[in-house]
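Below, in C-alpha cells: the form predicted on its own, a single chain.
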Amino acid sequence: MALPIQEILTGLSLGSRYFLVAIGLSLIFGVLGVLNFAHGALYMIGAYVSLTVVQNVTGSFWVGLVAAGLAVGLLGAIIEMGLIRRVYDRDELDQLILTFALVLIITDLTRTVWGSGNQTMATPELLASNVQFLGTSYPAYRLFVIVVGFAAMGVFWYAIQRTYLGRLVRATSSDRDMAALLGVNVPRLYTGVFFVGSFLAGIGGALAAPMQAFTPALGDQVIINAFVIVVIGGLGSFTGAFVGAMFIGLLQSFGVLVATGVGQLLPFLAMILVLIFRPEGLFGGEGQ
C-alpha cells in the first residue's frame, strides 16, 4: 500500500511543478495570443537566480524563492515591452521564431554566467526531513511543493473568477479592441499578464532547484512537458492546465514502474489520443 501512495505523491509533486509552468504558458497564450516558446528558459532562470541568492547572497531558500519569482517576472515584463509587443499583430510563425531566438539567447547567457556544469542546491533545512503521511514516510519538501501547486490553482481560480482584475483579464482575452474602447489600458494589462506568467515560471524553477541537479538545458526539458500539458488540457484553459499537469505527473510517476523510459513515453501517447479524439483539449473552449 505504501508504494502506490508514494507514487501518487511523487506524481502530484511533479504535476505541481509542471502546473506552475503550464499555467503561465496558458495564461500568456489565453490573454495575449502568444505561444511563448521561451517560457521554459524563464523557468530555468528561476532555478539559477534562486541558487545564486541562496549560495552567494542571503543563504535563505525563502528569500531565494521570492527573488527568483520577482527577477524572472521583471525579465518577462521587459521582454514583453521590448520585443513581444512588436509582434502581436504579426503571423504566429514570427512569434514562434522570436521566442525561440530568446531561448537560444537566454540559454547562451546562462552558460556564460553560471557555466554548463551540473548545479545542485540543498533542500531548505525546515523541510529537509521525512514526515509520516497516509501511512508512509515521504520527504516534507515534496509535500510542500504539492501544497504550493494546489494553493496556486486556488488563488489563480479566485483571482480570475471573483476579482475585478480577473474580469478585466477575461474581457481583454475575449475582445481586445472592445476592452480598449471601454477604457482598459491593454498594453499595461498585457505587461502585467506577462509578468505574472513569468513570475510563476520563476517560482517553479526555484522550487525545482533543490529536487534535482540542473544545467542550462533545464528549460528544454520542462517546456516540452508544458506544451504536452496545455495540449491535453486545452490551450488557454486554466482548469485544463491543472488537470493536465497532475495527469502527466502521475503518468510519469507510475510509468517508471512498468519499464525504463515508459514514464516519458506515456504523456506523448496521451497527447496523441487527445489530439485525435478531442483536438481542442479536455477543457478547451470552456473559457477558464
Given for the second form:
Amino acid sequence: MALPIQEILTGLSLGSRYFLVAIGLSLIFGVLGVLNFAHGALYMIGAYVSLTVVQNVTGSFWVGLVAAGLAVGLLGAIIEMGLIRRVYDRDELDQLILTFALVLIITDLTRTVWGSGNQTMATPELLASNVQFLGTSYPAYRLFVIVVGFAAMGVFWYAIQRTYLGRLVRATSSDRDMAALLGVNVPRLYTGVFFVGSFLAGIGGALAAPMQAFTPALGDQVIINAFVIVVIGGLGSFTGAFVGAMFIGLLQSFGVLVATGVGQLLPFLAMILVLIFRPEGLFGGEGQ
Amino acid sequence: MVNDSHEDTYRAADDRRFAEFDRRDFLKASGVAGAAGLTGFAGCMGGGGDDTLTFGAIHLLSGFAAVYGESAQLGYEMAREEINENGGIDGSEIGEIVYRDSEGDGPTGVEAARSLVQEENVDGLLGLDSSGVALSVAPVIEQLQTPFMITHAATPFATATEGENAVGNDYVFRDGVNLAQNVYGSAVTASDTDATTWTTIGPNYAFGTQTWDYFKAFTQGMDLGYEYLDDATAYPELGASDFTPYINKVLNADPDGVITSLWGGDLITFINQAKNSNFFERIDNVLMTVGAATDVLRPMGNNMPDGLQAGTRYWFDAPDTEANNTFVENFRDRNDGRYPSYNAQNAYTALYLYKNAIEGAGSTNADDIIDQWDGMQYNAPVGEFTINSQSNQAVLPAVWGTTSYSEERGITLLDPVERIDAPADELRSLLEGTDLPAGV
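Right, the form predicted on its own is done, so what does the form predicted together with the partner chain look like?
Below is the entire complex, every chain and molecule, led by the chain shown above.
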C-alpha cells in the first residue's frame, strides 16, 4: 500500500512545482496576451537569488525565499516596463523573439555571475526530516511544497474571483480599451500582473533549489513542462494550469511504473490528444 | 539525440563530395598552388612554413552540462601555455584552440567537426563529452581524415572496429578510460560484496543502457551467479528535476545492489533525493560508475554519503607519481585550489599526445600523427599507458574507491582508492559470446 501513496505524493509535489511556473506563464498570457518565453529564465534566477541570499547574506531559507520572489518580481516589472510594453501591439512572433532574446541574455549573465557549474542548496533545517504521512514516510519539505502549490491556487482563485483587483484584471483581459476608458490604469495593471507572474516564478525557483542540482540551464528544462501544462489546461486559465500541472505530475510519477521513458512521454501524448480533441485546452475559453 | 535520417543525409553528402575530391587531393592541389605563389595557406594545414599550430575542440559548452566543457578548456589551456613556454611543438607555437559547442547533439557535433577541419584548417581535433555525439562524429572523422583524440565520451563503440554497431576507424583515438574498462572495475568491485540481486538507474541514452549491458556481461562472464532485475531498471531523462519516481521503482524491487551511471548534476540531484528516501540505508551496495568526478564532489561538499563505491576515469590522488603530483599542484595554483576533474586531465594529456606525435613524426600530416599514436607509450598524470594499436584506445586501469569526506581538504575523497587493471585480453574474453565490443 505504501507505493501508490508515495507515487501520489510524488506526483502532487511535482505538480505543485510545475504549477508555480505555469500559473505565471498562464496569467501573463491571459491578461497581457504575451507568450513569455523568458518565464523559465526568471524561475532559474529565483533559484540563484535564493542560493546567494542563503549562502552569503542571511543563512535563512525563508528570507531567501521571499527575497527570490521580490527580486524576480522586480526584474519582471522592469522587463515589462522597459521592453515588453513596446511590443504589445506587435505580431506574436515579435514578442516571442524578444522574450527568447531575454532567455539568452539572462542565461549568459547568470553564467557570468555564478558560473556554469552545478549548484546545490541544503534543505531548510525545519523541514529536513521525514514525516509519517498516510502510513508512509515522506520528506517534510516535499509536503511543504505541495501545501504551497495548493495554497497558491486557493489565493489565486479567491483574488481573481472575489476581490476588486481580480475584477479589474478580468475586465482588462476581456477588453483592454473599454477598461482604459472606464478609468483603469492599464499600463500599471499590466506591470503589476507581470510582477505577480514573475514573483511566482521566483518563488518556484527558490523552492526547487533545495530539491535538485541546478545550472543556468534550469529555465530551459522547466519552460517546456510549463508550456505543456498550459496547453493542456488552456492558455490563460489558472484553473487549467492547476489541473494540468497536477495531471502531468501524476502522469510522470506513475508513468515510470509502466515502462522506461514513458514518464516523460505521457505528458506530450496527453498534450497531442488535447490539441486534437480540445484545441483550446481542458479549461480554455472559460474566462479564468 | 542523434537523428538517424539527418545522419544518413550528411553521410551521403560527404560520400559524394569525397568521391569527387578528397582532402588528400585538396592538400596536394594547395601545395602546388602554394609553391607557385598563388596561395599562402598551405602551411597552416600542417605542411610547414607557418609557425603556429591550430587545434579544434568540440565540447558541451552550453546547457546543463556546460561545466564539463569548461573543465576540458582548463586542461587544454594549461597544456597549451606549458607547451608554448617550453618551446612549442617542434618549434611551432600552439596558436589557438578553436572551441565549438556540440550542444550534446550528434548532427551539431558533426557540423562542428566539419567546420573545424574545412574552415578553420585545424591540425588536429579533440573533445566530445557525450557517447551519443561520439557515435555520430566518429564516422565523419574517417571522411575528414583528421586525427581525433576523444577525451571524455566513453562508449567502446566509438573506437571499436569489431561488431555491427562499431564506428571506430583509423583516425579516432581515446586517451581516457572507456566504458568497458570502467564497468569492468565495477564488476570487480561488485564481486567483493555479498549482493546477489542487482538493478540499475542510469541516464536514458547509450551511456546508461550500455553500462547495464556491460555490467551484466562482465559479471556473467565472471560466473558470479547474480540475478538481474531488468524489470526494475530505471532510466530517467537527462536533466530530470525529480528522480523520486525512479527511486521508488528501484526501492520497490528491493535489490541487494544498484549500479548507477548517472553523472553531473543528475547524479547530485539523485543523491540528494535518494537520501530523502533513505535509499542508501535500504540498499547495501551502491556503485556509482562516475561518482568520483570532481565536478560532482565539489558542489556536493559534505553532502556526499560516505561508504559508497565510486568510480572515475582519473583521480587526483592516484597514482602518486611526479607527473601526477606536478600536474595537480600546477592545476590548483592556476584554478583557486580546485582539484582537476577527469575531463581536465584527459584534455591536458590529449594536447601532449599531439605534441609527442608531431615531434616524433617531424610532421603535422594526419597519417603521420596516427602512425605515431599507434602503440605510443606515454607517462600522463593518470599514469603510464599504451595506446593499443588494434583499438586506438589507451589501456588504463579503472579507478574505484570508497567515498569518505575529508574536513581537512574540504572534498569527498576515495579512501581507500584502487586502480583496477583492465587488461585487453581479459575484457575480450569476458565479453566473448556477447555483441559488446571491449574496445581496448
